[in-house]
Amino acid sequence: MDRYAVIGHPIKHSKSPLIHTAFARQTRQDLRYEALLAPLDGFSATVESFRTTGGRGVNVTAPFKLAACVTATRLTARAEAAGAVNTLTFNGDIIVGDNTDGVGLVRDLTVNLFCPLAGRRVLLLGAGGAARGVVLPLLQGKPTSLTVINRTVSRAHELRTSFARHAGQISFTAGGYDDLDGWDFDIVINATSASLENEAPPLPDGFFAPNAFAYDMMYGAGDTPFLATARAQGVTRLADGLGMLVEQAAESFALWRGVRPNSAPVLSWLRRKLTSSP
């Protein structure tokens, strides 16, 4: 039986195997997926013994991904421009580092949410590897503009760098909080860890354009504070993170078994068991 993992500290929290198990089980793929606890140190190490005991790939959550670049002994186009890895796959010595967050992203704004990139204004909060692991995608998907707001604006500006080049046409730009006054958005992306902390980002009134889509990584079983936040400005098309999580996770599964699974009712039973649990 072939042999998958995730690698994170902390792992319990994970949603991967269930997800993963699920996708096997549809696709009739013999395999097997577990969760690993990497010491915070020892992420290499892990991934080293696991490949060696026969394991076939990995996906890489918090803190690891930085390190799994390192990890990898080569990087797809989409991992090396993200500076971060989530999917590792082993051809003996080889070690293949991707990032498939970005495609989940969009799969799941545009297939699931049916809100299409082209043509709109899209704002990106936060800069950090999160931020990162979308942009390319969101480019990618031709919006009208991309804005990326940070509170550290040095951050900011250092991203829309890191990626000008693959901006096109489209209008890149970056900066603080305080310059968004006056500004409307079509798509606002919460890709900062503000939520991790039951906070809203510092967000200044009316700049949800009319029929605004507000999107947060995150996910929970209600609404995320900035999912509140945008509600209480009026948005009503929201979403979570949780269709991301199954999505990137679809892309990770189809790189690894040439199969891509039906990814929707698996994110509908998992909605269903998450809002449902204590």
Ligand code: NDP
Given for the second form:
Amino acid sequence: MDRYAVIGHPIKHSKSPLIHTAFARQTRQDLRYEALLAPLDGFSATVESFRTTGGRGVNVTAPFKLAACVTATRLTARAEAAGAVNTLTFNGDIIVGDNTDGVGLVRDLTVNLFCPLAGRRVLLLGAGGAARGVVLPLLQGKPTSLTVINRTVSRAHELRTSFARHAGQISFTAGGYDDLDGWDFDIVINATSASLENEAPPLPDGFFAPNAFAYDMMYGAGDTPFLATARAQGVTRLADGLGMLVEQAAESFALWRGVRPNSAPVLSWLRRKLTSSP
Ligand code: NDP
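Write the structure block of the form predicted together with the named molecule for the protein whose form predicted alone appears above.
What follows is the whole complex; the chain from before opens it.
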């Protein structure tokens, strides 16, 4: 039986084993998928031990997405652009590092939520690992503009600089929350970890355009603080990041197994589980 795993620290909360096991059952693939806790200074050793005992590939979650870039012996273009890896595939001695987070977000937005990027003004909040992973696929969706805003303003500018060559005709700007006054956006994506502290990013009033879409990469049983803020400002089209989680997993699964699972029933099942658990 082929073996795969997700590696992180902590790892108990990870839904990846549930998702990949459901995909395997659905596509009749004979595989086992487990969760591995790596010591904070032991990511490479954990990967090596799994690989040399027959593992075929791993997903990588916080805080190891940057370390996984170093562990990989080869990076795909999208992983190289993101500077972060969430999927490793073992081919003999070659370890290919890829990043499926961005494709997962764009697929969830455009396919599951019917929210096309083309011609829209997109605002991305945050400049950490998750934001880095999604900038290239967002630009490839050909929005009219992409604006990156971050609490530490210099990090937003650094992010913009490293992706500027991919922007083409798209207006691609960066700044801090104070720069948002007087602007409005069609799609607002929260890629900050503010929700972990039960906070919303410090957003001004009135920056959601009419009929805007609010998307939070965080997910949970109810509205995240960011989605609650959006709702309070009259936004009616909202989504959390559960769909992104399932779609990035579907992309990894397709890379590993050569077959794309149907993500919709797995997403519905996971949503039911999330909202019904105490
Ligand atoms: P990082 O730690 O790399 O980055 C955190 C970002 O959040 C930084 O830009 C930081 O700003 C900003 N931030 C933190 N607290 C606040 C606050 N109170 N107000 C405003 N900004 C704040 O985390 P990641 O990028 O890895 O993850 C971000 C989020 O995305 C997490 O919630 C994670 O769970 C989610 N995620 C979801 C995925 C999915 O599949 N649904 C996949 C990957 C991530 P500063 O630079 O100033 O510190």
